[in-house]
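Coming up is one lone chain in structure tokens, specifically the form predicted alone.
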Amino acid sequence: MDKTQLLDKQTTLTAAAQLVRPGDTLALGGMTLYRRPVAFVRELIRRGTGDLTLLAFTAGYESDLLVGAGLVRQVRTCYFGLEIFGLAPMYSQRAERGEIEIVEETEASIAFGLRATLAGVGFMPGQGWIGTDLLRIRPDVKLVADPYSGRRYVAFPAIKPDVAVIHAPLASRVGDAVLHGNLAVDCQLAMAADTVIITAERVVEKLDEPLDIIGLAVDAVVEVPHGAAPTSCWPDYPLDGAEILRYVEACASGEFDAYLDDFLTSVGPRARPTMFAVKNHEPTGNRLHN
């Protein structure tokens, strides 16, 4: 797609999911249990697109579903869990069995790796891992000498996703998007990936407020109300903690397959109150590594 023109990029979820191919490095936007592209993951699992490298600044509910469905070959993230609800059960299970490859990452290695791609260079120097065992665990990460001072730095290799999927509260038909805080590294993902997909609560003709993602970087836009549920999408809806707990309990009871079947056949969020729903869950406004 020619990104130099302001085209109408709105499409269907089915068509957008077809942009992910077996073997791709798939980057999922959002942060822990907030603003995750759950509806897109549902469609991807329905398609059975596998052999994926999952890249996430932090991985949560939607990522655990992908791993549990057997579609992920390799994981690259600095955190994989469900916050107060505990460990990510299917990730923990498959990791213990050696069924997925884990590339050890930290906030620094992911952020610097994306920055290297944006700068058009093979690595970005930093001090993050010096004095740790991470360099032993990741022999592909080298040390380099500063040509001016002679000081040694960690050369974090560039990271370039094939596809990035980011859920937004609001987007335009040409791909501009507003994220309303908790940006994590979503803006960097949108600039670094070969293909960028925005799923949004609402798609409008034009956005008048400050943009977090510019449409020139975006290939496809999909309107998916409640597309992040049961994770939250402020200010539209809170985290549905009861549904996350139901997922954890299903996995603990060996009923992941039954939960997945229900997840794949469900349409939209469950219309029921939840004692765990956090009302008025506002974003922190933090802009990590921007």
Given for the second form:
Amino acid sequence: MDKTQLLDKQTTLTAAAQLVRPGDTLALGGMTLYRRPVAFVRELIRRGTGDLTLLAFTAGYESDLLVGAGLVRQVRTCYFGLEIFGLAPMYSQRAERGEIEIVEETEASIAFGLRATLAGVGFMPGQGWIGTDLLRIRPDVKLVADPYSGRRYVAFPAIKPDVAVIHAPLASRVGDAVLHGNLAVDCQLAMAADTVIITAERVVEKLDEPLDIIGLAVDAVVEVPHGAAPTSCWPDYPLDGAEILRYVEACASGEFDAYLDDFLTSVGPRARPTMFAVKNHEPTGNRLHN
Amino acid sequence: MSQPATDYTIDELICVCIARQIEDGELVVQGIATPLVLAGYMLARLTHAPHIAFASAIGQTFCRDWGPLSIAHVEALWLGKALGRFDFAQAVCELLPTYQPKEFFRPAQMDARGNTGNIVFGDYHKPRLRLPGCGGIADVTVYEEHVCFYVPRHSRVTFVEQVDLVSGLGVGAGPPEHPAPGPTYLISDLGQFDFAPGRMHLTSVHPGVTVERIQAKTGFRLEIAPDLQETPPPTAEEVRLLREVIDPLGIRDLERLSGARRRAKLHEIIEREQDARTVNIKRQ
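Previous: the form predicted alone; requested now: the form predicted in complex with its partner chain:
Now the complete complex, all chains and molecules, led by this one.
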């Protein structure tokens, strides 16, 4: 059998979305309004894969759509919001109505939790939390004594996603990916998750620059030009602030459902004047895996 | 020395006060959605502190260069001008505990000792208002000695007798064997404060503001410095730098606005940024 065929993980958005099962812990890569897997979220909402635990270092527009669509049972993040655009409207609404389970996280609980999984241990000790109310609202999190000094630390429990979805500017068919910064915890998510899906602006035969994610960890690669829009994908395109604002205004006037319908039926990015030079590149074309 | 400005906004005064807190050569960190802080850092960089290094939550890089504030193109600064890059796990587990950089946080609620809440208003399980979350404030306030706060709208909504859910430690909070250092400085739209006596302590009032007004807008008893000063106004040159060089789009104004007024201002800024960009592309 041709080895390159075995290693070719390129597939379609539809096939990749089938890797997420109801009830999974789904980790979404990127940072606030930057490099979020928006096209993948669109596909997931179309499929209606629900009962999800959403894990995101920071959660933004893409996560608010998933919550608004009713597919998220539980949220784990240290920040869920739209930066200078304000609160994440659907998340805030569901949280205030008590309609969503929240496992409160901080930067340290996610970072140390992922590092624990990668190190193959059940927890990582860290400074932080002691004296705050975090331990009260996270009764599952315990303290540990330093066996050398006796000082108490928080034992941040290991975190392991079922599926991680990360959008990249560039990836190869075997799943190597270049992220160009604003990494958040994407590299850790790709190593910790059971299943890893990369969506990329471009999929090429072979990368000629240093990779951030090694294809070893990756199960599926999908070429989706503009797959992060309206969030940014540096350096290919910036944040589409007008679209984020359109979302916030729709929600403020109680029109989330109409916005969602529009979002689901829009195939790609909506036509608006670009503020940047889109790189001229030849798409490799999507191919079914089997 | 530049003349004092006769015409300045409260946002500009806050930026200038933040800039004055920066020492040349130090490492400063910018959190999420804090344009007043970034404008202050850039002002310091362009005036008395040309050797500072920036690290930002957005991008996770070190930068020594500066750039104008932006909504759509923040990565042009943090990624485009980066000298070195890290990821957020490194930042949290290694860089922050080791370097303890200066950072300005914006508390949603705060008590007299500087304990803060950025998770909810009201009961955790049935909140009046669910906020985005505390990011890393619950992590770093345990040990960090250079925590500063800024509050763009000084009111009893923020300054409360008791914080609903504490997600950041004030002076002396935490276990007795390792008490938290607590914040060192706070700037609001009414005055400047430190925490020298272990409680929020008014050290200067902004021009035109009375102590009585500040106390009336604070939900606990304020300590007042015996040598209370008036905050020196920005210089004409500082205001020019903010308006013409650092933030010509007026992004710094957004933090004091909320709801429909903030959205209207955002529309204006986004349109102006697109227009400016179009002009730049045509010039190239």
